[in-house]
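Below sits a lone chain in structure tokens, taken as the form predicted alone.
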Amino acid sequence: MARGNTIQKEKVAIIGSGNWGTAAARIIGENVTRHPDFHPEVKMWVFEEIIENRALTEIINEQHENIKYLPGFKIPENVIADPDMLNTIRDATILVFVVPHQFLYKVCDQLKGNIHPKAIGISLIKGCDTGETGIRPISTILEEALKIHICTLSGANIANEIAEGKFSETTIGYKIREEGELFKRLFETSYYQVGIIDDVIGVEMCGALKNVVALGAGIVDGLKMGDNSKAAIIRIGLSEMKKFLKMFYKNIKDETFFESCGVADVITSCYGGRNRRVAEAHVTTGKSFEQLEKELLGGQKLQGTLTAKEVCTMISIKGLENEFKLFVAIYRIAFEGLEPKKIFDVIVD
């Protein structure tokens, strides 16, 4: 039994298969045989692709395997691929959301009335919106929308390291500890370690957050100016990231950031992970980084300039340029064609 003795079996679907969530699949695909509370087919939503004249779907259900996004690793039998999202969320009592950031809406309005009465989600999406009200939150669009109760989860997660069973960790954010405490039996191994933590604002934003910071990192690698240097952006990215939550947000909590969600996922977001990577490329080879999300990311999308895309918008409204100078120059650098070699400079100005 669980939530109250309300459901017999929790059944749950997967909403995105990109590289993320296909290795969010095989963690939940055999957790659920594991759990008596968990029914034990998973259903996962796949944006249908033709690969080599074959649907991909066709692909994931018969070989098991996402051979677009996460090639060379099985996934469980009992995770179904399905092209048609109603049907992938039919009497799902779990939704794990795990698309990228700008195909949030669309997702929603395909759901709106169709989700189970009980039904709760939990997001694994690094990203924000902006809107006329300031920064929003993926999992305040996700409960307006809906109408469910939404956590969060976020950390130090490279998808492929994960999949390859290398020891990570991870935080969930809830509202209500049984629901995070749910969440944490559908997704914690003895490899993956969950913590969760009442903050569901909290791990979020600091998921979307770093993708800027990382940036800022693949930059001054770009520029072969050294670990000095990344250290001083990892540092000052983290405190504009403190400042920021705790300046538009309420009852965002310190332990938040010593976290998984907050300084490991900063640390190993910029010395891994496709932001790092893209502003690199983009210091050394001169290309935009529209160009390089499409060269480099093999349908992937890039976070971190979005988000600072969004953040900055924010900041510029508000007239805080001064208190976040680190966003400020990263967003001038992928946006106004600021020279990546003056980073420093506008930080320190």
The other form holds:
There are 2 protein chains.
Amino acid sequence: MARGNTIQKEKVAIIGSGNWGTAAARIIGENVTRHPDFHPEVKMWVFEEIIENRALTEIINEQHENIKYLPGFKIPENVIADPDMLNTIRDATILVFVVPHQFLYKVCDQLKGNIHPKAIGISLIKGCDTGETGIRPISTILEEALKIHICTLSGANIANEIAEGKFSETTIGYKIREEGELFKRLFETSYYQVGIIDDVIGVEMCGALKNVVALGAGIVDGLKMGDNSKAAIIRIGLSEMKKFLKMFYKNIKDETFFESCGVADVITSCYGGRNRRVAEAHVTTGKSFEQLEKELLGGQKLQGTLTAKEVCTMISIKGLENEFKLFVAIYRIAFEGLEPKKIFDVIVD
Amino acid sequence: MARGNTIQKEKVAIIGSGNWGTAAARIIGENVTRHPDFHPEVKMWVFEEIIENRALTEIINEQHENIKYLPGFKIPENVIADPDMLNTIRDATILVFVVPHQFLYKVCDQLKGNIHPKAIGISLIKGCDTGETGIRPISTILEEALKIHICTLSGANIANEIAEGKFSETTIGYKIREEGELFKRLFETSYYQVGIIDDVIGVEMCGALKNVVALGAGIVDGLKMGDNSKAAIIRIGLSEMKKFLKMFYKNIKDETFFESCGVADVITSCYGGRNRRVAEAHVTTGKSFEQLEKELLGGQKLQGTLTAKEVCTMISIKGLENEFKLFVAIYRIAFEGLEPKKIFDVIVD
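Given the form predicted alone above, I would also like to look at the protein as it appears in the form predicted in complex with a further copy of the same chain.
Shown next: the complete complex, the earlier chain at its head.
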């Protein structure tokens, strides 16, 4: 029996069903039948789309596959797709948020006042949001809008590799240990190992800041500077991430950076991923990041440059440029036309 | 004036002149002329070899190039090669040790009783030595044999990239801060940035243990398990390195693992380097590590497997196998025929 005997069975609702949401739904659907904490049925809110004359929810509920966002992988039959958000979350005591972050406020507006009084949530949302005072963690936005506890989940987690059952790790940040442990039971499998740590914001924000570091790694790749330089950029990036989070947010833990959400996710982003790729292309082609976004990403926005801009605004307001030389150098390369090869001069200066 | 006004000018002797020693000599030769702490002449002990009828020392002193171990890069003229070790270290107050570690005891025997009373040393020697009680750090061996203070230097430092002036970082471990700062002045350049930390053994031992982690990374590469898995192995490896050093040695610092000698060197070894390469080949060809050493390394020994063996002996004596599941899995794959794909089962078990 879960959460201090007040809830018989946790009912899980997943808000979102993209590539990452569907991969998560596969795990959650399996795990709710393995652990007595959970009700065996899982609801998943799907932004309805029509695909070859059929509704996506209908396809998911009949074929048990999200043919648009995670084709080729079965979804357990106890995961029920629903296009109606309020119907999806009715009676749910666990809300898993995994929508693209630009839909966040709309989702909050719909959910406000309609949530189970004992509900808690977990954010799998990538990226970050920007308010008047700089970057606002998504978990903070959810907590303030919905008045519920929010945990965060982030790590070196390429969705398709997880769907394939390839060994991966992730990190869950919690404020109340019991909630962290509950979410660990909801997500952990033999091939998807979950670490938990008392640091909601650190876990989430590592997932945003790593995109800035990945731009640095891509710049070094473009310059063909070799392994020492690349390792140095990754190391400096990780240490600026740590310094930044400790300066601008409360209760950030050192250990967070040793978890999957920290060092491991930074590594995957610096050796793969679109931020690294676009930054490398900027160096080798001389084209602007804006131009390359259009050419290489089919209209999607590059998270790293957006984040670098917000981060450097926050740094600049406090006059801390000398403490974050790599972040500043990356910003200047992306937005002020600094020559990429000057990156090392700025760091050492 | 250096070291509490007792030494007017530090005289530097470099013991060793291989690929790494010669790259270091280029930096040291330049830096002694830039900082008032140092005497402008540097002696370098060279294991004499005859190359095309000329002595290597003669070639170095006339051509100012080590044509055998670092061809194509000039050595400053104030670096004087000498085949006589005692002559090399006469009056030297700073000894830079950079011989292959199998020559260590011979070097100690020659130097004992012949060292300047104020001398201090720094070890750039890679690898580790094994005694009756497991791995003995090279800095400890030097300290005990020579009765002088020893600092250590280690990092993501491919010698040729440093010789090319590509941006790199390194870490110096010290016991006495003033000595760490003196060595920082001896080694730091605009393209070779030095971090210093109060952890002699941690800095050195990271450089030995990373070779074990690199075997793990190579195994995952061979299995074609993707980015999540590789990042997970690197992260778990780094955390086992930290746990191992904290359990078996004293005064190891958490921060050491965020330095170049820690996370950065682990990354370079897991994406490049011979340990990764041989482990990958073991998985893809099924050949033994011993066989692959012969085929791929031209008689050189693989540091990772030697270190894994010693590390696992130390772990096993204390019955700590459950605390070091990755190290144990790597050992079992290398020495006990465990199937590589079982690596994840062992970790999760």
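Keep in mind it's a predicted model, so treat the numbers as computed, not measured. We call the rigid core whatever largest set of C-alpha positions still superposes within 1.5 Å between the two forms. Numbering follows the first chain given and starts at 1.
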Core-aligned C-alpha movement of residue 34 between the two forms reaching 2 Å: no
